[in-house]
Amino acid sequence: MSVDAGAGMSLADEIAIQRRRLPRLHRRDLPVYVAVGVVGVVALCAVAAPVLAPHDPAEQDLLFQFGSPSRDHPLGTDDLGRDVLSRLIYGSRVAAQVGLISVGIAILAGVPIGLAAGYAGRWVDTLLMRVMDALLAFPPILLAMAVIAGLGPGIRNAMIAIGIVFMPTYARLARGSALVIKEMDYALAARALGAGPARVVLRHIVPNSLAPILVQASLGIGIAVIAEASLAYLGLGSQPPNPSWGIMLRQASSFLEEHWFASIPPGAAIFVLVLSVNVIGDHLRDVFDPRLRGR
């Protein structure tokens, strides 16, 4: 009776089934549609920030001191006259970077690093899993410190060290992947067949290693855009006249007693974009794991 019943069911019926079902979908994506709008109009001020900024970052004005939102400055001026909507638009630029090139050298170098462990074993696994546990055994902000205590403070050497510190992770998410895939059976009939390690690894492991790679980097471009904030704050990240959040938070922490209003823009925009690139991770991770696919 079900299959009658299907069968006799018209065009329209079958189209209203489907509008009344697309509103609770939507309505179950909004924060998912929302971030990723919210990330691409950081992307958009990173890349069209000359086009989109109304002033010169660096521009100071001394008579026009914390100067309130006006038209001509709609979030109003810091503590040097300078346009605070200017600075966070040209501050997108640093965040950007900073969540893409830091992470992005964790992944170019903990991944070879957990597939070689993983796929080898025995005394290759321990040497290069202990030093990932050496780098582990440190808080990262003090590792991330370190290593610009050696290089120079300055944005460059901000993303190597914040790439070195997410690199254990990324080296140990490689490492699990790879011990479970080299067992599995196309993996093994591959062995079977005369693979070499490079053809197995490369062919088999790493495409079935991408999904919660790309996960872990998702998630990882928010922290690295908060240690980035972070280190800049303390004077070892981004330095001036370079407009970056975080400098603007140190800024303007000078001034929390009179003018208190000047560290929300930067502390916001920070919020919105980590919340952001979170909900996004978080959504892939639902979409490539299959236990959570049906929820």
The other form holds:
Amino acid sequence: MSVDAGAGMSLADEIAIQRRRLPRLHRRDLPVYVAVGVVGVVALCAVAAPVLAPHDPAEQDLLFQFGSPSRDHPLGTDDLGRDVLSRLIYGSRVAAQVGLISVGIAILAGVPIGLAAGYAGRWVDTLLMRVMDALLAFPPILLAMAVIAGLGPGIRNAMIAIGIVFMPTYARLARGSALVIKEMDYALAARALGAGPARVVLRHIVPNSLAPILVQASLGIGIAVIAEASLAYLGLGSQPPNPSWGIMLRQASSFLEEHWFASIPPGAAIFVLVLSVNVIGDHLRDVFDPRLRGR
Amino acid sequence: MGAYIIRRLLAVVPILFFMSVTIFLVLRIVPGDPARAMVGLEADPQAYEQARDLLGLDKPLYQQYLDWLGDALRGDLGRSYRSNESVTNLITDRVPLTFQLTLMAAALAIAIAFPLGVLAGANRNSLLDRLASVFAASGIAIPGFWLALILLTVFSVKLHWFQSFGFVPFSEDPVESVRSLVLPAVSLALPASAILTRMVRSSVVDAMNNDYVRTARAKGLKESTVVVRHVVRNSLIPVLTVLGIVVGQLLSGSIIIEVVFALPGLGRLAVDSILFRELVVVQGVVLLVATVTVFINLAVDLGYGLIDPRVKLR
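Alternative state: the form predicted together with the partner chain, after the form predicted alone:
Every chain and every other molecule in the complex is listed next, the one we just looked at coming first.
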């Protein structure tokens, strides 16, 4: 929570305070810096894929299938002679898209439900949360598969499915915050001054319940990336020729006997990205909720 | 205890109800027409009408739901369009494999996570604790099917220790049967044991801070006795909750692992059915696995009551 700096404070004082408040570069935090670096690199790849990739990810060279790493193809080529490094770089776009959009869908659907349940209470609360509990009771992958079975395979539907799976978590968090905050003095004061439910919720409850939702979102991105890759591997998520990491693993798995190396780059990319996102998420949780530190 | 059991059982009813409604709605509100999907685009109007009739599409939605639920409760999950086999048979044929795989993976996950988590939590900030943290963080971030591909490459393709594919039913040859599922079980168990290790560790760390631990130490008990007799028992409750969730995840995680190892289990059936748009089969599998998961969690809840009498009062 930020504290408003007093009006009489000089700029120098303010900077001094800011500096003290900034976490010092600590050896224990080294993994966090590395993780931020990794996520930064992936984000850069996603944004600047056409500039960074040495080749067109779809360009086939059937005379050069399963090429060994060389100066022209640092990670070799795949079964159709396409450059693996370029596909990996373009794959980061899919990962970023899946991570952000699925979690976005979950937040946009879950938070309003949770706020409505927590603020309205009574039967609205009971009904909405019972439905959310039922969704939470499903094993996650299974629910995602059921949704895809209904909507049909594809990356868009996979993101919707993952969003639906995550939705109840955000609904619960938002409801919890709404229950606490609506009884706070400032919320009561706002209501006493004649503010309607929409204003109380949007101006007072939402801003003050963001922290746990952001922490959950940062952890959710990693799970979403793994989930979409798994669905793509099963043939239910992103589809070829889209250069997604899950698709690359699916293709690699057909040639395991002869060309096992093909499964390493995309799998390692998922692993390193998700590990980094989780390290950042854990750190954010420590920052926002110091009671959990070291657990 | 009786009242507690009844209360927990009653709490399951609304969850199962809303779950069944979700499964029904998700798979019924399909873009397009399920009857058309069943008979194909070129079918004559009569066959199409028959399909609509068979699926009960003319009835109101709630009636369709009640019919479906009633049949399901009587063990009739409908028929597959492709093979015309009963969905119940398709499922029961494949349950043993998935069940055995889940059980083996759960046993393995517990065997890894408990000792590791207890040792890490009891020796906080030791080298072992740090290694356990790295193991847990990696296990959570690794995609299970990628781990499966790596294990398959190393132990089956390169070292030939295990066969890559194929399953021997337990009733035919128990030893070979367990052997045929070792790699799939390991790939399922490692990520699950990562989550469990974290949970066991943090639960043990919590329990170590209690006064009774100080008392036990003060009266001169060996540290190992303190941990085994006092700490571990008291740290079981939160772990048990997660164990229920983990078993549910193993059950659904086996869907992907079965596909990697080409095992004819429930997962393979579900994935194939989605790709062939056989929603009746998907519905059956999801209903079964979801119900089993709910009952596993119920068993865990009842387990609390046995371990910790305080829980019953809440």
